[in-house]
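One chain is shown next in C-alpha cells, namely the form predicted on its own.
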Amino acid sequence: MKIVQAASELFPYLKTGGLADAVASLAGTLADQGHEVAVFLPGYRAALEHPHAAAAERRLRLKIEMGDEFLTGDVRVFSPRKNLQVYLVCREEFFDRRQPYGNGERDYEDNADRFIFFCKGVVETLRLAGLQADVVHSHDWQTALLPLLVRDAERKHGVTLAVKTVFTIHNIAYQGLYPRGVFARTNLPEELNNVDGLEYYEQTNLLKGGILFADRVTTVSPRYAQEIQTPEFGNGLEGVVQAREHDIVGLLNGVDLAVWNPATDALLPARYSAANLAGKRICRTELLKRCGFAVDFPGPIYGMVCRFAEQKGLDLLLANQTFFHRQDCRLVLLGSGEARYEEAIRAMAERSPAKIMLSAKLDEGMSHLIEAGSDFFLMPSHFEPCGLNQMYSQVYGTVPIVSQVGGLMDTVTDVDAHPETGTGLMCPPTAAGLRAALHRSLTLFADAPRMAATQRRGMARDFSWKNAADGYARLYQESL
C-alpha cells in the first residue's frame, strides 16, 4: 500500500511526548514491512538542524490559499530508511521557532494559521507530487483537517489524491480550538461552518472536522476508544465520537524495539535482559550518581518522565509528597510543561535534596537512564490515552505505578490481585489510591523473589510495534 503520515512531531526530528515515538514506529514499521510510507512534518527549526535533513532536496514550492490571501513554502524531502520518505513543509514565519507550540508560558497566537497552512501543504504536495495515496493517516488537531482538505482539493481539481482518510485521536483533550473566524482561513465550503461540520459552541473545533469527516476514526488504546465516549473523558465531543461509534476503533501504541530496549540501548551505560540483570544494577548506580545520591542506597528508587501537564496527575504526586519525605527512598523527575507544576516540584525537591531530584528539562538520555535504574516507574494519570512509558517501564524491568484509566489498564496487570500474572501496581486516579499504591510498592521491594518476578514477566510481555503496525495495516487494508 501507499502511506501518508501527518502529524505535528516525528522522533528524532521534533519530539514533546509520545506522539512523536508513536508516528516514528508506526511509519518505520509499515515501511519495513514493505508498504511505501511517507510521513509529513512542518519544517521546524529542530528538524531541519537534525543531521539526516542536511540531504534534503528542495522538491517543491507551494502557494497555499489562506483566507482571502496566499502564502508561500517549500518542501524539502529526505529518505531515512527504505521504503520511507519523510517531507517537510517548511516556511520560516511559522515554523522556525525555538518550541512547537508555544513559548512555555502559552501557546503561539497564530497556531491556527500555522497548522491550517501545513495541512494544505500537505494537500498541495500529494497533488503536485502525484503521490496517490491508498490511505491518508492524520494524527491529532494540528492535522485534523486533512480528510476534509483532502475531499475538497479533489473536488476542485478533479482528481483523486486518496482511496481512504484515517484519523486518530491521541489525545481528546487537546482540539485546535479557535475563534470562529478561523473557518474563513481554511476556504472550505460555508456549509460546514455550523454545527454538523466545524462549528462549536460559535468557536471553531480542528478536531471535531477530523472525528466527523474521516473515513475511519482510531483512539491509541481500546479503552481510551470507549472512554471518550463518556462526559468523563470527552472533554466535551463524547456526541461527535458517539455519532462515528461504527467507524472508530481503539488499537494499542507499541514500542519501537530499535530504540527502546534494555539488551541494545545505547544511552545506557550497561545492557541487560530479563535473564541477566547485572546490567540494571550498573544503571542503577548510575542514576543515582547522575542525581547527586548515594550509589550504594540500598531502597526504591521511584522515577517519573511526563509532560508537567495536569493529565499527569502531578496534583496527585504533590499531594503525597510527604511518602518521598519520610520514607527511605529516592525520587527521580525529568519533564517541563506548566510553570506552576514545575515550581511546586522543585519547592518539593528543595525540601527533600537528599532524596528528591528535579531535571526540568528534555533530555532522552536521562528518560532511557530513568527507565532503568528505577525500580519502580510513576504514572498516576488522571487520563491517559495510551500511555507509553509504562511499556517502556515493563519492557525495562521497572514496575509500572499507574492509574486505573485508559491505555494504563490495557497495558497493566496488578500484581497483587493477579499474583501469578501481574506487572505492575494499579491505583484509582486519586491521591488516597496514589498513596496506597506507594505503601504496597514498599511491601513488594521489600519481597526480593517476588519483586524479580514480577520485573521478569514485564519484560516477557510483547509490546513490539509490529503487533500494532499489523492492526492498522489490516485497518488500513479493510477500509480500502
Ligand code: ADP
The other form holds:
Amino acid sequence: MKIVQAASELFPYLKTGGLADAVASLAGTLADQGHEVAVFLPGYRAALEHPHAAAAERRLRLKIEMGDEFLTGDVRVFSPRKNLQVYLVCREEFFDRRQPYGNGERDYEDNADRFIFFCKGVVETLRLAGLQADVVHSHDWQTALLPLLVRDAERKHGVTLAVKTVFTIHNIAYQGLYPRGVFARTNLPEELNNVDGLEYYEQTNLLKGGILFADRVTTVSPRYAQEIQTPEFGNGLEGVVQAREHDIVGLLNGVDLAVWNPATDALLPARYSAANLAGKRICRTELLKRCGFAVDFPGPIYGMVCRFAEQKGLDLLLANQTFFHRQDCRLVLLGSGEARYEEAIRAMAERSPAKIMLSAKLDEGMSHLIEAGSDFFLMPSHFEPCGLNQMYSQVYGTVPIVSQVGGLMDTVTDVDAHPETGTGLMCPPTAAGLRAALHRSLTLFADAPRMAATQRRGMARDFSWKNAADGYARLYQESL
Ligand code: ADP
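With the form predicted on its own in hand, show me what the form predicted in complex with this ligand looks like.
Full assembly next; the chain just shown is listed first.
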C-alpha cells in the first residue's frame, strides 16, 4: 500500500511525548513490511538541523490559500530508510522556532494558522507530486483537518488524492479549540461551520473535524476507545465520539525495540537481558551516581519521566511526598512542562536532597537510564490514552506502578491480584490509592524472589510494534 502519515511530531526529529515515538515506529514498521510510506512533519528548526535533513532535497514550492491571502512555503524530502520518505513542510515564519507548540509559558498565538498551513501543505504536496495515496493517516488535533481538506481539494481540482482517510486520537484532552474566526482560514465550505461540522460552542474545534470526517477513527488503546465515549474522559467530545462508535477502534501502541531494548541500548552504561541482569545493576549504580546519591544504596529506587501536565498525576505524587521523605528509598524525576509542578517538585526535592532528585529538562539519555536503573517506575496518571513508559519499564525489568486507567489497564497486570502473571502494581488514580500501591511496592521489593519473578514476567511480554503495525495494516486494508 501507499501510506501517507502526517503528524506534528516524529522521532528523532521532533519529540515532546509519545506521539513522536508512535508515529515513527508505525511508519518505520510499515516501511519494513514493504509498504511505501511517506511521513509529513512541519519543517521545524530542530528537524532541519538534524543530520538526516542535511541531505534533504527541496522538492516543491508551495502557495497556500489561507482565508483571503496566499502564503508561500516549500517542501523538502529525505529518505532515512528503505521505503520511507520524510516530507518537511517548511515556512520559516511558522516553524523556525525552538519549541513546536509554545514558548514554555503559553502556546503560540498563531498555532491555528501554523497547523492549518501544515495540513494544506500536505494536501497540496499530494496533489502536485501526484502521490495517489491508498491511505492518508493523520494524528491528533494538529492534523485533524486532513480528512476534510483532502476531500475538499479533490472536489476543487477534480482529482483523487487518497482512497481512504484514517484519523488517530492520541489524546482527546488537546483539541485545537479556537475562536470561530479561525474557520475562515480553512477555506472549507461554509456548511461545515456549524454544529454538525467544526463548530463547538461558538468556537472552532479542529479535533472534531478528524473524528467526524475521517473514514476510520482509531485511538491508542482499546480501553481509551471506550473511555472517551464517557463524560469523565471525553473532554466534552464524548457525544462526537459516540457518533462514530461503529468506526472507532483501539489499537495499542508498541515499543520500538530498535530504540528501547536493554540488550542493545547504546544510551546505557551496560546492556542486559532477562537471562542476565548484571547490566541492570551497573545502570542502577550509574543512575545513583548521576543523581549525586551514595552509589551503594541497597533500597528501592523509584523513577518517573513525564511531561509536567495535570494528566500525569503529579498532584498525587506530591500528596504522597511524606512517603519519599520517610521511607528508605530514592526518587528520580525527569520532566518538563508546567512551572507549577516543577516548582512544587523542586521544593519536595530540596527537603530531601540526599534522596530525591529532579532533572527539569528533556533528556533522552537520562530517560533511558531511569528506565534501566530504577526498580519501580511511577505513572499515577489521571488518564492515559496508551502510555509508553509503562511498556518501556516492563521491557527494562522495572516494575511499573500505574493508575487503573486507559492504556495502562491494557498493558499492566497487578502482581498482588494475579501472582502468577502480574508485572506491576495498579491503583485507583487517587492519593490514597497511590499511597497503598507505594506501600505494596516496599513489600514486593523486600521479597527478592517475587520481585525478580515480576521483573522477568514484564521482560517476557511482547510489546513489539509488529503487532501494532499489523493492526493498522489490517485496518487500512479493510477500509480499502
Ligand atoms: P505522553 O505522550 O502523554 O507524553 P507517553 O508515556 O505516551 O506520554 O510518552 C512519553 C514519551 O516522552 C516517552 O518516550 C518518555 O520517555 C518521553 N519523555 C517525557 N518527558 C521526557 C523528558 N523530560 N526527557 C526525555 N524524554 C521524555
